[in-house]
Amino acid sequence: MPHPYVLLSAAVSLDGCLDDTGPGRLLLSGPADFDRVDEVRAESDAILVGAGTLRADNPRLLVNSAERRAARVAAGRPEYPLKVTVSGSGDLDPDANFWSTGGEKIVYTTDEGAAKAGDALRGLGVDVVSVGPDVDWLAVLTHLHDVRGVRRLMVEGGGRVHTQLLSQGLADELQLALAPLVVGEPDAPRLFGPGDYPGGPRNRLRLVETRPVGDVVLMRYVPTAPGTGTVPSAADHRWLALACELAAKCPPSRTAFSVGAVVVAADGTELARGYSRESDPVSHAEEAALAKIEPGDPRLPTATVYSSLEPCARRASRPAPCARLILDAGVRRVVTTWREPDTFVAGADGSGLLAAAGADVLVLPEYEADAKAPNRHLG
């Protein structure tokens, strides 16, 4: 199910706190970073905060720059991004700043919370959407994408919301403004709490940018750990996109597909990558990638193979098809996008072979066009 690009944004102290325990809001950022955040807001389709942040901070969540708002309008977008909050209880203050400023607003809540939120917000033009008996983040993101047309979602907190999205593998990017101060209070709110994070404690996010912004340091990270089973993570999308990019490196052929593959450990470490005909004229992508990994590597049983084409179930050029090579290597999770057509082998069902042997096969169809692009010449 497609969902928006989810960007987690926060300012933290050197000891990882979002605030102190005092009565007023601790300002961790300065004017330069506030302006950067304003720019990120202007680039977003929607801004989300949890109900706890609404109660504690009473934010407006506006794009403050008139020039940026004008640029949004000139581009055919609303003056302000959609404002989103999530509340399991539906207990929301109708007098909060959130409701009286900016453009459209939407509340995601539970079946039980919908009645309470609807009663409180009736007459304010707020869209109240129930996502079931409990808050289901995947349902929230899918509704934002499919119904509200949100492609880029900025999440400004609080720590509980950030924890849930990152631990469920739904965050695409983390932007941290690191402030030069230490809170030092054991009960101060933290950016992330306990959770079952993808890849476990050894998972290292990838740093993609660091730069000073006034007296804080902006750090941008992207998750790398695969999802589990057939539940996708944000990193699954990123690795599959890489596999599709690798397919474009294949030497051209009129008698075989151009395919890319990546093997990734559970903690997000890339173990190997490959593409069709990389090592010899008849090698397949998964075969080329797996050949670069030492047999019996203990990371293989919990690894994921990403392939731009469904691993083959039959082939004429080698005794073992790629689905069998994956299983023999011990891998039990495969992410792909394009089911193998009957162009060269009729009735192939690599996904069925994998599933019958107990492997999880996840298909992300939104990358199918990218996978097919290097194979247009095959008709």
Ligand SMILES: NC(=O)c1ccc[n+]([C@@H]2O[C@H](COP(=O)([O-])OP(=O)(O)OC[C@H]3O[C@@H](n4cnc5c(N)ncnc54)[C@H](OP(=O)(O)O)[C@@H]3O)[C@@H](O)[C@H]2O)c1
Second form
Amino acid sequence: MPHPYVLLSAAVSLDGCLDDTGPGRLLLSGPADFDRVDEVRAESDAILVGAGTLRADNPRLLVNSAERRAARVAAGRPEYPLKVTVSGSGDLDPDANFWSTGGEKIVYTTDEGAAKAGDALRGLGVDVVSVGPDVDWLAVLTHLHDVRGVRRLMVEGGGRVHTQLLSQGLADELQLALAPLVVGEPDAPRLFGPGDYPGGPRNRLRLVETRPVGDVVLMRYVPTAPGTGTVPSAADHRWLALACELAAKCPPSRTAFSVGAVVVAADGTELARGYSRESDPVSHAEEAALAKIEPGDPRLPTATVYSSLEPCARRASRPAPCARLILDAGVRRVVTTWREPDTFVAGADGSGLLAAAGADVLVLPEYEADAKAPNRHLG
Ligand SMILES: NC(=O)c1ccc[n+]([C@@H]2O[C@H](COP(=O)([O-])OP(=O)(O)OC[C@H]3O[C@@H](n4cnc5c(N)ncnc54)[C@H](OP(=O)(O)O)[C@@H]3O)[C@@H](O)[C@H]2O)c1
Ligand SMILES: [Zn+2]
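The form predicted in complex with the ligand is what I need now, so please give it after the form predicted on its own.
Up next: the whole complex, starting with the chain shown before.
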């Protein structure tokens, strides 16, 4: 179920607020940061805000720079990104700036909200899409990807929307502009509210950039916590992509696959990584990675093994195949992309072996080409 790259963007006060409680919008960023946001918008296929932000701020959500719009058009893209909002109630003001400015607009709502939104927005050329009795974010993201062709989605709030996307493991990146002011009000809207966030409070997002922009500081983070069971998180994609990159480091072989593997704790800590033939001429990636972890490490039972190729179920070179090594290490979650072909062993079914022992096996087929790339010579 592919969906767009989801970038959460917000400006926050030093006490974590998105706004104050007064009427009108509290300006947290300065001109330099608004220009940075304009650039991020111009790079996006769609921009999403919740209906609460439409009501509170009445935003236009445009690309303001004429040069950036011209560059979009020159690249064969629409002048403005698609504008997206989400509303359970369907209670939307047709006079809001959102509808009368920019390019195409779409509302995701519920069966109940669809009639109300359809009535309110009649004649405005807005696409009103019901995703069922509730607004399910996976359905929204899948529709944006499959039906509207959105590959890069910028989410500009508010707090309820950001909280759901991060806690459901659906955010690929977080861009925060930290503003040098304190709101100080107990009821001011917060960036993130209570929720069951992947990896819990011990999970640390990875900081990938900090940069002063005027008097605010831009911080970019990527999530690191694996998903649960067979439900993927955005970080699952990132770790699996890393496993595929590691496969390119394998010493070449005509008689064995080139595979990469990473073992990650539930809180997003990388425990080990490995690749085929890393430690000796016949070692496998999962074996090489697991060998670097102390047996009985208490993090193993809730860890995830990412492997570019499904762990092997049979193997001539060693007594235990990787599926068995993973189970013996106590790991019960495996994420992979490429099911083992019959090139070297007939009827290999590592996923079946793992699943029969109660492990969750998640296959993300979108990385299969990356996993196969270092193995092209094996035909
Ligand atoms: N500083 C910043 O960068 C920034 C950016 C944006 C917003 N803000 C601030 O954030 C505040 C607004 O935030 P907010 O949390 O109140 O609003 P929000 O997150 O923008 O929107 C919440 C609304 O979205 C709809 N919605 C979201 N998830 C849903 C779901 N799973 N199912 C059904 N409906 C869903 C609901 O609409 P219905 O009510 O129609 O059902 C809900 O009331 C404002 O004060 C604004 O100024 C700040
Ligand atoms: Zn193996």
